[in-house]
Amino acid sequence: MILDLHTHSIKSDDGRAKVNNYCQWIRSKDINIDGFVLTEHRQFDLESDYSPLAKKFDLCILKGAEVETEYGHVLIFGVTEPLMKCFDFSSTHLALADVLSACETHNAVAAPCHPGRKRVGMWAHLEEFGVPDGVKIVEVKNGGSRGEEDQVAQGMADELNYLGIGGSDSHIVSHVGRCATRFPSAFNTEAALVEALQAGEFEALSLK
């Protein structure tokens, strides 16, 4: 199973993509991903339900976040109401270790994103705040990456003993799917993504 795990719609006060566009898209151009993940900055959308397009175009819908920290931004997977109630995910300055506490607490995987680019990725900030404890699992692909970035997040990762995922970081509708991550087994819920990302038995891809 392959999932784009790091999407943006226009619920994101960047996003310029229509969920349903998306999933138009992916099948119209044989996207070779099964689904995606909509990662929205700074908030979880508890409100909308994508099953009928997930049923409709035979894709995998999924939700997850996108928060900001001071080791820059981390997508986090599998979020519930009570680890919503741990830490305001609109804010721009979480403390990453709180972060990671609060997901390993309700059984959610927090992943730094883009962790090679300048002020928004962590390893820009490790230099001045150190090695943080807790984290696992890092993107190393991510589909806006310009120059070395992905170099960096992979040597970073290599370094530091970090598993890699990969998603497009897609804010309009013909980005989805240059990067994603590949899976072993197929699922459609939040809390299998999180089983699976928790096995550890995945590989990210760059599909540009």
Contents of the next structure:
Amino acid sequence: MILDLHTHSIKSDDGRAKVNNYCQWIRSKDINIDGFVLTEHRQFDLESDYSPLAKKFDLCILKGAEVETEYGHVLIFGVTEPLMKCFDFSSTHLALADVLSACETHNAVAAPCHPGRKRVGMWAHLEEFGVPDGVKIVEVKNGGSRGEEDQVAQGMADELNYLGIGGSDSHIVSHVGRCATRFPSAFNTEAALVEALQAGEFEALSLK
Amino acid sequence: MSINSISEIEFGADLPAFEPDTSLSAGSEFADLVGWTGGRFSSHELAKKEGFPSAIIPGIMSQGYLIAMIHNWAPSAEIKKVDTIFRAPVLADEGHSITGVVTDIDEESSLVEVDLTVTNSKNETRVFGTATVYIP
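Could you please show the structure of the form predicted together with the partner chain, as a counterpart to the form predicted alone just displayed?
Let's see the whole complex now, leading with the same chain.
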């Protein structure tokens, strides 16, 4: 199963894509993914129910979040209401250690995204803050990367023994599926995604 | 082929590719015309002193190119909104291309949404956004 683990819809302040149009695009353009995870900026979208769209287009549509820490942006998979009470998702100054600890407690997975990017990526902050404890997975393929950003991310992952995921970081419809993650088996719930990530058997893909 | 009616448009259709003039002279002339006198638009050297990798193309000029591209495709289109996100500057004297693709069609209101992406010669996205276009 191939999932784009990093997408934004109009729920994000800089997202311009409607979820319905993502689905239409994937099917009309035969994009080689089986679904995507909506990781809206600084929030978890509790209210939206995408199951009718998922059924209509035969796609897996899951929800996560992208939060902001001193090490840059971090994707969270397996968000639950108890996890949401542990820290303020809307903050731009979260402590990565707090995010990782809360995710560990509530059986969620946190993964720094576009870590090779200046300012909002983890690599840029290692010199100042040191290597953080508890990171196991980072995004090594990001559809919005420029220059050497993905190479920096992969180099860091190799050096620090992190596993790598991929996501398009799409903000407009036509950018979905540019990068993704392949899993050995199919699933369609956030809990199963967490299990699959914890199992560690996945591969980051560039589909650009 | 130019578009004259919303009934001619299909979801996922590509707009004809567009290669904007992103030369330093064009960017500098545009900046002068709109009264933007900063060296970042007129000189690679001065732009570097301001922390840019080289001179940059004014953002509203890039938006103008996006609009020109849409009008080349659909001359009778009325552009309701162009919403751009500048991920990185469009550098002068570097080749760029603009792609556009139809990502939503509302025949009832005659509105079409178009994804727009400005990429450089390394295929890096510099600017992306959407346009909402009225096509009778």
